[in-house]
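The chain that follows stands alone, in the form predicted alone, written as structure tokens.
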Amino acid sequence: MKNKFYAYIQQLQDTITAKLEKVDGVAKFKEDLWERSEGGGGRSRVIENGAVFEKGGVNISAVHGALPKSMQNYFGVQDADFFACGLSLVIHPNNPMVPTVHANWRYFEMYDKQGNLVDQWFGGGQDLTPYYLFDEDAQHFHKVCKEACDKHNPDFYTTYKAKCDDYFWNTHRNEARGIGGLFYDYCKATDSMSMEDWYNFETEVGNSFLEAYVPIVEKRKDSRYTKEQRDWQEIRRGRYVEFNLVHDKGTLFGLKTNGRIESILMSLPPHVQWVYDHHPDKGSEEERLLKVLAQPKDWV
């Protein structure tokens, strides 16, 4: 199965860097090789400055070797061993009327000390932060996400929608990242699902990925924006950087296995404001994104 997956996620970063390319129309993607002390390694492909995406990563990486003392604690296991490999993008465009994009799809396993397999799980998701709300742009993605997750069970979009809902959620500043899409972990064997199952729900989303966000950045990169929009989205993309430097799991996995730092923080965008106490115009479509990510919605 790590083999499989891993394929298959070298095979997907190829797909999207190649139409993310395409879309940008100058910018090409940097291709960084990286090995891990400790075992394993990735390939990070960056692009920055170009004619749409200010920043942007999409990088996979397999990492192996003893599971450190600290997520030992997490998992409640002693002297275990793992493997993990995933697929993580992040994409800041230049434009604050094209939204972020987040994507993950990341396989996990864990080996006692004779490298017996003792446990394997998937998890994975996308999810849309817009800084400027079209609401048929959100109606869309979650379209999509709900196309991908219906074919495999019909409860799949109800439930990972709302756990997207519930991770992507800033607890100190009370208000949601984005307007979500799917997030899922621990995705185990049951008796209605095999791993071979999951593996199937898994690449399916993932193929789903570019169907959900190239249609919408196609459609609002050639829009005309003032500097206060922009300045809005860099206000906007600070609560992004606070999100994942604060609460992300993600990162803090990446930080406690000793992973590579540059793609572990390749996720900040390059452009962003803190600007103290900042409240929006009255009846704003700035007040109103606020509105929104105040309280989940549903999109479809």
Given for the second form:
2 protein chains.
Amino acid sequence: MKNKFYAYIQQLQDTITAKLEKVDGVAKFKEDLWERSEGGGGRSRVIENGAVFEKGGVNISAVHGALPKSMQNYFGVQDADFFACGLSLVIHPNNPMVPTVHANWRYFEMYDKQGNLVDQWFGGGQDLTPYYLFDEDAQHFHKVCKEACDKHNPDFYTTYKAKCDDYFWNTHRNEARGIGGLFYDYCKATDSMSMEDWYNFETEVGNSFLEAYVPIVEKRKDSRYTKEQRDWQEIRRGRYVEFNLVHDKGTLFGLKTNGRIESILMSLPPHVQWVYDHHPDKGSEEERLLKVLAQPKDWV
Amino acid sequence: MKNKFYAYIQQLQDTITAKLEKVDGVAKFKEDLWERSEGGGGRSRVIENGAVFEKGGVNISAVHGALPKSMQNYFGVQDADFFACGLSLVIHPNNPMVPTVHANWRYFEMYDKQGNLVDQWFGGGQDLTPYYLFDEDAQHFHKVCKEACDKHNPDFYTTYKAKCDDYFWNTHRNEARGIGGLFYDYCKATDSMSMEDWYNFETEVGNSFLEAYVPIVEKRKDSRYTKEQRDWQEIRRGRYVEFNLVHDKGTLFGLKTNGRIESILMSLPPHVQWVYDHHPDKGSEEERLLKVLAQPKDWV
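Now show the form predicted together with another copy of the chain, given that the preceding structure was the form predicted alone.
To see the whole picture, the full complex is given below, headed by that same chain.
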């Protein structure tokens, strides 16, 4: 399974970066290969200062070795070895009418000290963070998520949409990071879902990403916008930073276990503002976004 | 003691904000009074878009009540009541040649459930974060810190300078946030230092702040700078955000215990950049700063 999934994310990285370069038309992804001293490494691809994409990263990694102490507590296990691989992406477009997107697909294996595989699971998801809310874009994104889910289980979309709203919640602001999508974790073999079934589900979601996001980019990338709208985008990006640095388990885990800093923090937006006690005007588009973020809603 | 110290920080807030307004010449601090539902409140003063200061906050607060659960674990005590007050400030100037400064002076009391005072201590300090390093500025700042310390104990400067270097360390970047200053905490009565002595030390440091910082501002505020130097300042401000959101105990404590978000996060810089894998040119001023931040040095 691990070789098959790793081959899949390598291929998916190629597909996604090729398509995003085509959409951008100007900038190319810069590739960095890196190694982890304790075992494994990764292939980071970052795009900056494009015509459409201001900054974005599409990274894969496959790491293995002894499970670090901090991870032992996290998973509630003692001495163990692990293998983990995944693709992680965050795209910050220039135009405030184009939403930021994040996606991640990962696979984890755990071994006892005799080298026996004792646990394995998939996790992942994709979620959208608009700065200006076009209902039809949110509906499109969620519709693609739902279609991918529905092919595997009629309950998945509802369950994983709710988990996404729950996870990407900026507790200290009491608001959602964005308008959600899918989030699932610890997807292990059960009577109804084999690991092969989970692989098929995970890759179904991975394959749906470009269809979920690119039509929105194409539709909004040439929208006109004002300096005030750009400022609002940068202020909202501040909330994105707050979530990633204060709450996101993946980011904190990476920072505290000696991951490759630049690959972990490629998720941070290029230009960001913090304005003291900022509140949008009553009745504005900006205020409407905040109202939706205060109370996650159903989009399909 | 608590009334005396609270009166002191009210007065100090007035003195500091009046002086900074005078230095800025254009912008005025905006005041917000706030209340904490569980007891107490604060007086936040924020300056934005000044001629000299791009964003800054000088806040005081005095809060009391039952010690929150999360704080019980933090202090290793059970059911208790507490009182805490302090002044906290962060100033982000426009000009990249003028350093960012942070300072905090605080006093804490703990009571048992019968209302008996069972513990009390002072904490505080001040530290400087330059974007371009002028040795004479760093020396001046540290010299003022040392003079304040030396009036109370010949070892304080060395000890609290080292604690400052240790505390403001961006572990995940393996570099200091800035060039340090003073940091001390849990200053409790001993044979050689009564609480009154600690009060005198704390207020000595508080009174030294303007002398430590303002001459540097006056000297550098009209320096010419390029767009590239401004970009560097914004990139370095990103490290400031990383420290405050990932490592700073005060910020995280505030975020996780329902503090007033805007007062806590007033410390975040106004305009910030994250550039993927940024490295300054060899032999540049920017590179020299990084070298100093990699290995805290003695300034006096």
